[in-house]
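Coming up is one lone chain in structure tokens, specifically the form predicted on its own.
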Amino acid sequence: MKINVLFSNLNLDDLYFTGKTCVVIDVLRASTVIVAALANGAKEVIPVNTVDFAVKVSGDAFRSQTILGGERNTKKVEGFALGNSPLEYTQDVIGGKSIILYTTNGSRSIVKAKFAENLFIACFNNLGAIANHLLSLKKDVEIICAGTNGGFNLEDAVCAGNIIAQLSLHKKEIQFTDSAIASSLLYKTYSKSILKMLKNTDHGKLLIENGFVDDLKECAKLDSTDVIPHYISGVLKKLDLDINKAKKTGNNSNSLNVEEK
């Protein structure tokens, strides 16, 4: 296995990802969403990268079973039902339908990402699980980190690097990038605090500044869930671990297939 790490997909093509094993981070706050709306029940959440075509996709589905989610800056997009606070996917909201979900960073990443072979969102909340499921593909992997608009932020880069802590414990069937290296020293100065980590970057203050503090608390929470999302046909659905299971049931049969073109 080899891990890299993306500071940025910007001025990477989509087709650079295919084939490849990735996982996506956008700790502030997309990716802890899906993780969040998944845990609670949400049948499965389809990103997007314009608030245009999430529009067009709700239009195209079943209203009453569909939730608009996202945000532009922080703040909820104007006629969505939801933003992008992970206390806000509750199961009594969210429980069995699909969500549509803009975001500025995240769901764009994503939504870049979309051929490669495997595609999982990672957060702070479930960690373990994603470095144990990556050591059980015994592949390459590029962790991307979503950043903030095309740039570097370091929340991104530190839960990167916790995942990297969590997979050195095997190095010596593991080779790491410089930027995997790097991304694991971050990791070290900042894991005594993640909190306080959140709370002193960029975005980090600006969420406290429009009253998000509680998501901060929420983002910080670490392995609280072995939920683990994955891409497949345009949406976003729980992993089912039981591969076998999966193939025999067609888990995903009846998924909206909204990939875009």
Ligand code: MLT
The other form holds:
Amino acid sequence: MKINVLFSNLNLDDLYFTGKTCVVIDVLRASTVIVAALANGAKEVIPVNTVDFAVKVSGDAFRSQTILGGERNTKKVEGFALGNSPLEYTQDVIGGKSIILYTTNGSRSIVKAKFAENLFIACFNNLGAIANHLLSLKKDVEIICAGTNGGFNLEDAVCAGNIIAQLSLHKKEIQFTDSAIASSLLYKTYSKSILKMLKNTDHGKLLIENGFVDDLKECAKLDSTDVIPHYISGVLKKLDLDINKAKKTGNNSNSLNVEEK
Ligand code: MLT
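Next block, the form predicted together with D-malate, ref. the form predicted on its own:
Below: every chain and molecule of the assembly, starting with the one above.
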């Protein structure tokens, strides 16, 4: 098992991810929003890479079941029902709905990794569940930091570093690349106060300026859920860990119904 961290995906072709096991991180705030939406009962989240495509996808026969969400420059996109604050994605608003999500870096990084064999979404809220699941898969992993405008950002690297720190407890079977080791060192530096770290990042400061300080508190929560968003055929759904376990042990008597929740 070899773990790599990509601090940027700017120069990579979409085909680089073909057949790989990948985890996309956009702590502020797309991956935290996706985890919140699925934890609060959304049917699915459909990440898209342009606003035009978001509008197109929402304009089908199931319009009443879909909600457009996302941001441009941290603010709700004109005409969208929701912005990109995890606090907006409450059960009463998004329960049972399909969310079509466009964000500047996060949703686009997910779409870029669409050819991955396994693609999961991580944020500080679900790191324990992600680390355990990666250990159970025993595959090489690419952790993709969405970053900011194709460049490095601290919050995604620190979040990746938490995963590396957890996996390194099983060091014997796992190899870590230089970027993975660097991210785990960053995590060690900032682990005492994730919220303080978020408040001091470039994007954290911008969110505070724009009135989203409560979002930072939400994004800083460690292990508040075990929801793992799993991307299949263009759609993110909650990974059903029980079905996955049954598949592994061969104890899956209902194999025709193996579906994500
Ligand atoms: C992004 O994808 O760039 C972010 O999620 C931006 C944000 O809403 O904070």
